[in-house]
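So this first bit is one chain, no partners, the form predicted on its own, shown in structure tokens.
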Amino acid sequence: MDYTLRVGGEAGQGLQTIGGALAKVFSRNGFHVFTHQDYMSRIRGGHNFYQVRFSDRRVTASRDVLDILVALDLNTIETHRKSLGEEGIILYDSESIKKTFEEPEFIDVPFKKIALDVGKNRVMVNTVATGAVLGILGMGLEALEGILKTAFKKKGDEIIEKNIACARAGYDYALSSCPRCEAFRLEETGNRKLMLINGLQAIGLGALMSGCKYYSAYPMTPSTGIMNFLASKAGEHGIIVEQAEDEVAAINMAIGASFAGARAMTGTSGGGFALMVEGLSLAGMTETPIVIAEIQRPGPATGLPTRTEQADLLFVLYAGHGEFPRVIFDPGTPKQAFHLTNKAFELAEKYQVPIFIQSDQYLGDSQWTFEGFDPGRLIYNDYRLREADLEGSGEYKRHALSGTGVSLLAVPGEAGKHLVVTDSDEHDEKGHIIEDSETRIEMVRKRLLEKMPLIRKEMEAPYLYGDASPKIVLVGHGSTYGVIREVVDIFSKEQKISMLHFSEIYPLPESDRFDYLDLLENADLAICIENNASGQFAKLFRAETGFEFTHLITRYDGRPFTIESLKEDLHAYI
């Protein structure tokens, strides 16, 4: 069983309400879920859709072919009808869209009339539509009733009861109006309940469980979800979440919080990161630990601000004036996002460097199901030194030469008699400004040349999925993980094919634990797949390893790869 459901309409019609509720219902009934949002950059109007794929097996990407289309306006029918599968159905309300369709795939459900008759309020149209979908699928309403009780708890029992009644009425109407929907009926999955989480929530959860105590940001799609998540947990977990006046202030606030002793993070998207660049150099120069979430969207400038792209990699890699170490993680799933955020805090504190969690709108907004994350894998080491840690030691030098590039990290104001000094200009071991060339050479060697080899040893090898000795290797990074994995499953029936996915992309990992270069060189075909126009990861890979991909598959229309679109692209080579 593998169904794809799309809810389409204008912004402001409640697409997220319907799609989000259905995704929760499916996950609470034990089905694996993958959601995908496509929305325009406007508050009301335009055309948006919310897609939910659900199955009794693991699903990790979006499909183009639809099984159920819920049309809240006529434009949705005209735009997406051609994507309907052979047995697909379209739910719509003829009175609302002022048109009736007689073809067998259409089911006319009076969403608005039921909402007014049963709930006495048109706003309950979304609850009616959600119930109607569950009626088509023959599912119980228990999970939806629980969701409605939670959602409307503050509005009182009367509103809860009216919404449940509307859901029941929509359910009964759809169930009785579609005899052919018998084919869609779902079978029970047992008592399994799965966690449903998107990429931005996973980054926020990773920060929360890594001891992050300060987050500053200026709201910017698609990164804002991290700030919203952490703000919702701030009181419970003692986190300061500051909405800054702009991104210049946001990164400098985070740097200040980190220098003062708190684990600190900031987040933004490409345009906002452009403003953060000078602050990035400040963190590099002063060796101040900081984690930066950079969630990509098409640019430059505002571009397609609510859509997706992997086009900031080289920008983030080379941003900043001067030379200093940095690390870039690019998770492929919410689970990876959770654990890599934890690793980002660990390495940022250990090596006193800026570390990026780079992702994009597709992974950020997409919800996945998991049986749970493993908190036993979390790392927490407190590298900060306070008065008791420095007791008996001699003079403290914030930037002391150590042979590893890493100096002791004392907390200002908590270091007892010791003074903690740093400077944004070049400085000596004590942190005081200098101009001489000898000290400059020593400090650059310390900050950059001694740290980077140690950091490289911390990077994990890419993930190999599929044939262990492949003739065809599909290479990806970040959010292309899920779609490449499912396409490998499809082609593996006839080909020796595998996926090589990089989630820790700078510096590239050493090949002592897994010789991924040997794997690529021995394959007949190595294709790099990226959500940008120029193949930025392929360029980075060639610069770092000398290996050049002979084939690139790129997509740069602001939309993610789907299983069908990637299969079609691959048919040119396979």
Contents of the next structure:
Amino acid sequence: MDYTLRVGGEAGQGLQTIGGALAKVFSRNGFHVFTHQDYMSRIRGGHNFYQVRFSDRRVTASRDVLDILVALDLNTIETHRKSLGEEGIILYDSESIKKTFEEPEFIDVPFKKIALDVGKNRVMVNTVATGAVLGILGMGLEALEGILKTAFKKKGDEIIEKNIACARAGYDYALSSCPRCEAFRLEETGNRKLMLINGLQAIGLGALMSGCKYYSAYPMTPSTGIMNFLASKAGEHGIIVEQAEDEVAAINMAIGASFAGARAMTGTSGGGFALMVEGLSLAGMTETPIVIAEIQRPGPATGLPTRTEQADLLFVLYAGHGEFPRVIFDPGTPKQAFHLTNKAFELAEKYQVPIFIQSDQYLGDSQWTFEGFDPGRLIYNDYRLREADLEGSGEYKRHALSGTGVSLLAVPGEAGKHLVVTDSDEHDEKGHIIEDSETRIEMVRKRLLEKMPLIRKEMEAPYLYGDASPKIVLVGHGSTYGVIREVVDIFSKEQKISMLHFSEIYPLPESDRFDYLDLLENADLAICIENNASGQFAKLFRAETGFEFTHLITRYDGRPFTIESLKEDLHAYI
Amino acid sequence: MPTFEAYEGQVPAWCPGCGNFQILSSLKQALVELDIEPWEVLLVSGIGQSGKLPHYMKCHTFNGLHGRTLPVATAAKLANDALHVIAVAGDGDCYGEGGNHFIHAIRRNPNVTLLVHDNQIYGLTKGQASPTSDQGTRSKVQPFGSLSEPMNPLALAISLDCSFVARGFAGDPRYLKELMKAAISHKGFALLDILQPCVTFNKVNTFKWYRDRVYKLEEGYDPSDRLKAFERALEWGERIPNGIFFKNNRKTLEELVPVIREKPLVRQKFSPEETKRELEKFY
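We have the form predicted on its own; now please give the form predicted together with its partner chain.
Time for the whole complex; same chain goes first.
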């Protein structure tokens, strides 16, 4: 079984409440879930939808064909009716949208009337609708009741009871008024519960569990979810989350906190990152560890603020004046986002460099299910030196030429009488301004030329999924992981096909552990798939390896690839 | 007890006769007299001649970017509020490039001391008008004279209810040192704007020009009266007041952030074990 449900309506109608609750009900019942959101850049009105795909097997992308459409307004019916599959149904409330549909796929549930009769409050329309969907699926209300109890805990028992009664009434109504819904009855999945998490939460959780103590940012869609997550944990886990006056301040604050000894991070989207570029260069020069989450949306300028694109890769790669090392991670799943954020903190501290978690609105807002994350895989090494670490040693020099590319990092004020000095000007080993050519050469050598090869050795090989010696290789990076993977599953019945997915994209991993270039060269078709117009990863790949992809599939309408759309694009070549 | 020599850094590369020399020696003396050791001080600076000052001292130093002194200083203070954090900036640095940060640092009120070397000119880039240049100031870039009204940093700071607002003069280092001591000792964001003649590029606002005009706020002046302070801050021209214009007891940012109430952020140990329960919340 593999169902897709879409809840559509205006911003402010509670699509997230319904979609989010259903996703959680499914994951608590042991179903695999994949959700994605499509919303406009406005606070009320317009047209938005929340899509939930759920299945008894792993799902990692969205489909276009719908099984259940929950329409909270007429526009949703008009826009999405054509996407309904053969057995699909549309749930709506004829009274609310002032139109009745007689076709068999329509199920008229009086959301508003039930909310007013049972809950005595119009607001409970969402709970009725959520209950109605579960009625159609015959899934039971136990999980939803639990979710309602948690959600309305602060509002008291009466509100909880009314919501449960509304859910029940919606459930019963849908169950009894849809004979053809028999087709949707679900199998039991046993007693397991799955973890449900989106990309931004996974980055926030990764930061929290890596000891991030300072997060400064200026709110910007779609990155704000990271700040929301960390702010919600600030009190309990001792994190300072500062809303900066602008992105320039945000990155300089992260640098200031990190210099003073706290693990620090900032996050933004492309437009905000444009303002951070100066600070990025400062982190490079002062060798201050920072982690930067750059969550892409389509540009240039303000672009499509709530949509998705992978078009900032080359910008992030080349941002900052001068030459200094950097690392770019671009996770393909929330689980990778979690572990790569952890790796970002580890490498940032170890090599004292800025590290990017680059992602996009699509992965950021998508919820996925997992059996769980393994906290045993987390790395935490404290590279900062304090008084005991420096006892008996000579004068501390912040930028000492160590021969290993890395100078020791002391905490100002915590390292006894040792002074920590750094400068955005070129500096000597002690951190003081210099202008002589010899010192300049030594510092560039240490900062860039010695560090970069060491960092490159830390990069993991790309992930190969599918045939081990494929004729067709679909190459992707970041958020296209899920859709490429499912498309490989579809084509692999007839083709020797596989996916090669890169999540650690700069510097590109060495090929000694896995010769991915050899794999590509031996394939008939090597197709790079990117959510941008110009094929930025393909350019990076050619510049670094000399390898030219045979084809490029791009999508740049601000929407993610879906299984159907990518399949169609591939049919031109396969 | 620290000595003046303990604070001695590199040999300054400022022009002979520059007002910065007095600022440097006053700061060293102020820290010595306040019994603050070099390893208890973090100096944060930006770019410009003022930005070099930390190198001519001995203490923890972050010499960052033009105008970005205050975000770095604020965050460093939040990360380790046991440090005395002193931000050093110039008028172009702090009021021009960093104007936005200046406003918001005052709003946040970290316990940071801000020393502004205010010479009403851009020295490092060879003599353009600065945000505090008098209207009509001529330069290669302002052939018709500066067309903008000068900014009044003290009046702006007082209007924002800045916790401590003072003005000193590099030509009176003894008094300047006292003002520095008051600013560093003050709990809250402390602005000390320092009139600092640029002997190379500013041929108008010279040591003599300032000396003829500068006077100290009278004894009995009440720095808690905000409206009076604002009125005195507007005084500029034939007579230029020096001293502590305004003070209040606003809570500092560090006092308001609950997570550092017990101890500085950098002394809080992290254990991944303690965060494991967060995973359960996603089921």
